[in-house]
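Given next, in structure tokens, is a single chain: the form predicted on its own.
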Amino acid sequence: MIKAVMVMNTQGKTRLAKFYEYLPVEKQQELIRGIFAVLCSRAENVSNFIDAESIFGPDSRLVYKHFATLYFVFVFDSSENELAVLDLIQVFVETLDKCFQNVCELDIVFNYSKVHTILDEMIFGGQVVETSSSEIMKAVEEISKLEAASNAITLIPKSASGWRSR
């Protein structure tokens, strides 16, 4: 099971944080600084799998890619195969490039919930749903289209005047 999903940047500011597993929000933080301190100090050429017991409990793994200014990581437990959750970072990464033309930090601050979406179409309370980048996209499209349509839908007249004339 995913227990969470955290994106940051190298300076260590938060840029995602979902936890599939209920943590107050002071208990969150510290966990956040704990995950930075760790991956701040570790050299480039090492692995890419820590042993997360230490930080989030018995039986938890993390898995985190560094790209360009941004850290993308995932914490689970022993029920999910490491490579196969590095592989779903660079599925989310690639959903994410395709959606924004070359994700950037920035795009994550001001599209923070197309970034939800695209989580939530690849993970579901903890589990893997979606691997595919492709079918990602489809259904972040079609929920766009559906927010533009429910945006168009108008309940109540713009102006006054709309009353009277009924």
Given for the second form:
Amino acid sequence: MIKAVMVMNTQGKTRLAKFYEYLPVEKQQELIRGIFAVLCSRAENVSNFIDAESIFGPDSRLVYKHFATLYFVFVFDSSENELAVLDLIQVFVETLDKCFQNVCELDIVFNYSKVHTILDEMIFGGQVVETSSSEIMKAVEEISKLEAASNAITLIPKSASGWRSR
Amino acid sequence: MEQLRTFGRELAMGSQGGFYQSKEFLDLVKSIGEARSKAEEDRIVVNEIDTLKRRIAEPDIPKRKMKEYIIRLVYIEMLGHDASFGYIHAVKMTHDDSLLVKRTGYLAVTLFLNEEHDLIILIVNTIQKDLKSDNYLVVCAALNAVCKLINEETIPAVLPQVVELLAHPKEAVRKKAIMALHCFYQKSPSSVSHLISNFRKRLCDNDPGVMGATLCPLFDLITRDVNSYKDLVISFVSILKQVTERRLSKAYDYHQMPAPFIQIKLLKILALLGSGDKQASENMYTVVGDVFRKCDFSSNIGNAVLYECICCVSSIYPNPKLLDSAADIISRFLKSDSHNLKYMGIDALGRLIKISPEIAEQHQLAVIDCLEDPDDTLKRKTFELLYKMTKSTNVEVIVDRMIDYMISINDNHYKTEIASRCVELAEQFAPSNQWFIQAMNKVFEHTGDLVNIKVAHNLMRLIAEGFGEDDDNADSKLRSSAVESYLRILGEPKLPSGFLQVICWVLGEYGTADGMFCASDITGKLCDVAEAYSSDDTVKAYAVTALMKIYAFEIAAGREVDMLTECQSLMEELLASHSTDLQQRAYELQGVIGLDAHAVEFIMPSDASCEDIEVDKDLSFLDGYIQEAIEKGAQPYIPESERPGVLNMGNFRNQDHHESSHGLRFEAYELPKPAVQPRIPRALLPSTEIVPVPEPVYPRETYQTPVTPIPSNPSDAGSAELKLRLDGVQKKWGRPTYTPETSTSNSTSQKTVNGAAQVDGPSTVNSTRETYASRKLQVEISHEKQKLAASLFGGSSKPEKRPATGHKVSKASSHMLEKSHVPNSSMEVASEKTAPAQTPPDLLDLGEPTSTSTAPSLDPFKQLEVLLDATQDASAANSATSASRSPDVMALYADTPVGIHNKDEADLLSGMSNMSGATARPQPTKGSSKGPNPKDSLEKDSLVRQMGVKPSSQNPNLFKDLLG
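Let's see the other form, the form predicted in complex with the partner chain, since the form predicted on its own is already up.
What follows is the entire complex, opening with the chain shown before.
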């Protein structure tokens, strides 16, 4: 299963962190810092895999991919295949790209909840449920559409009551 | 940068319609992004927390404002700050009617809370309600929360709804319901055990997404219990077939591959199901072969599928054709420039060499490249591979490499791991004792106390027992080399405690044994140790005991003992030590020094650490004495339980005794010396008829040798006490005192560990030395890398086979043949000639190398002939092995084509119904054809015995299996 998904920038600022096994906040931060320290020390043209056992405990592997200013990091156990996870990161980024048109770091910062929605469509409770980027897009679009609609509905009574209260 | 930021902001606003990004949020993100230091960032966040705390508590906050606050809270918590004050508001948001707000609420609670949190109780009800919602997005959001927040106790509350959702018209919901069920299974298998069949049902779902998702729980279930899912093999095979034939919707194509992620999951499942099951594996061969053929080598995902194929092939019952394809792919991986592929190649190689060890040889240079690669991950993976392929012929190179790497890294976790691997390999395959000790020294020196203390004990045991059981000469050589190396190492600053214990023990036991070093040298060093590491009581204890032994041996040998001044001052210090253990040891030392040679020899026989100690727990040797005492009118012993309650005080005292001796006993476990002591009661007491309170430490020899007056000797007091105790404290006698018990446990553990550690097969043990020698000769001429390759892989593919089969003549033997064409009678060449020739015959006797080295003076050619003969013999013994394997391979072929293409292509369901017919096939006995059969190895074993080498392993076959 997938243990954690993290996105951090090259300065070590966390942009997204999702742990599929519960960890207290302090522990999460410690792990993120540990991972960032390792990522920094990696040269340019080396493999995308890191032995994560010293950070995450036994049976954990780590795959990362570097896009522009961001590191995408997936931590998982032996039930996944490293190369496949590398492509899963690719799927994730491709989806983000489709969603935000030319995704950049700030998109992820500002659309925090939307990124979470995309991730939730891909990985559910630590298992990869969807690997087709177009399927994910479809689901996400539908969600935003419905959200917008429901929001429109709730906004009217909201503003009306707002009027009344004034 | 600033421009980019504004641009990004606009972009973000645009894509979300500027909905919930207030200026404040943007400013927050921006200021955090621009923070120059962690402190500055913290300050900003603390400010933000203050603001939010105030705002969030205000009444009548509009929903969208509230939503933004929650998002900001999530953001803050992601940065590592405490946002717990807002959790309750997130929980409240899940109750909201608006989808957007509700989803935000669910997102926040899944990120904030865990299943044990107190607020969960407030959410369960909402989840229950939402699972019944008409809006499938609400259901999805609720299911998401179910996975993260429902614990074992609350599962029953939502279980019925989740099960209902398995039949939901929306595939997104079905998928998530399956996953939720899987989560329940992981948290508490018993709660959903009656629902397992649902996973099988969902495998036939019309939607490939749902089917693909179902593979995750099935993989988990199959990992836990393979046998109940064997019937699904046919279904999985047919699904995989359909996937490779591109029957799934185009949406699942990824980089022109049809649903690669589903293929990977399926291959993983097949690997589990086919492992060790010939019949199940036969169903898979065709489809796995198809996957191999159809995969695209150029894309990353194609390689991922190929790698999974290799894993599958190496896990299921072996098929030569598939193994060949796997080997091809591996060489492609290893030749690639991509580090990722190299990594996967090394990993795959590690899997495949378990089945076909000879494959490693063709990749030797690639493996060495990986070993020298700057990429740490790749390097570690390669070490893992080397660890798997270590054998006695290459253990030295591999362990040396490992140690070098171990020294170079700082990561304690990995250091410990690699150190324990070094130790394991060295214990298992060590070619010589000297080498073993040197390797251990290095490991200890550089990893210090990261290594398990057991390793230190093993090392002591090895030095005490030696490898061979008869060869006293070799043992003493080993010991003196150990002593020598330790005396040298002691000069270095800051040695780890565990290592110092070994050093002290060895110096005490064997420091003066060979007469190379005099007692004062050794004792001086030991005093230095005790002084330099004065904070470490254990080391000090070892040092004092070692001192005692040295002095005892000196006295026993009749030499004059004069204590060094530093030693005397150390004694004085320890006699007043706070540690009772140290104090006791110091008194013991004082006591021993005061005795005469005869008595000392009894207490401290030299080199007796391995002697077995018999402990008479019933103290039956006392019967006579008791009888005598009773005859004289003493009270007979009444067991404590039968005594009237008056003796409560005695009980108390007993308990006290118990506790204190318990405390002492703990310390004494680590004392290597007591092995000797319990002999005293056995050897001495029956003759002298003295009451044996087993405190052997205090020498009771005073009775034997009344000439030596020891006024302050504790034994006097001891004997006086004895009479008192006689009345009713026999419990103390019945219970073994610490020393005998220590020693028994010591000796038993020695025995078992001994058996376990010597797993070496007979063939390797004897082949080691001459192959190593020959290799050294041969490698010096070649290029450095080739040298390494040769030393690593030289013996990897059963060298004894080569001369017989004719192909792949090893470097060594070709070298030999070349030479043999040139007639040359000079001694030098002749010896050079014969030395490499010793490589191939693995079964050569240890004694033989000596005969060959003298032979060249006679006739080099004759010598060569003899050697070749031996080779043939050896290969004859081995050809049986290969012969036994090949017919089976044929059988495998014959079996394969039956009924794999059956008519289950149309539907997944029909595949399920087909399996009943398929399972009828006869099940071949597993393992009978795998590897060498026991008869061969027995023959080999007997051959080795004839040649005069003692095989140290009870099960040669086991070893053969392990290393191929």
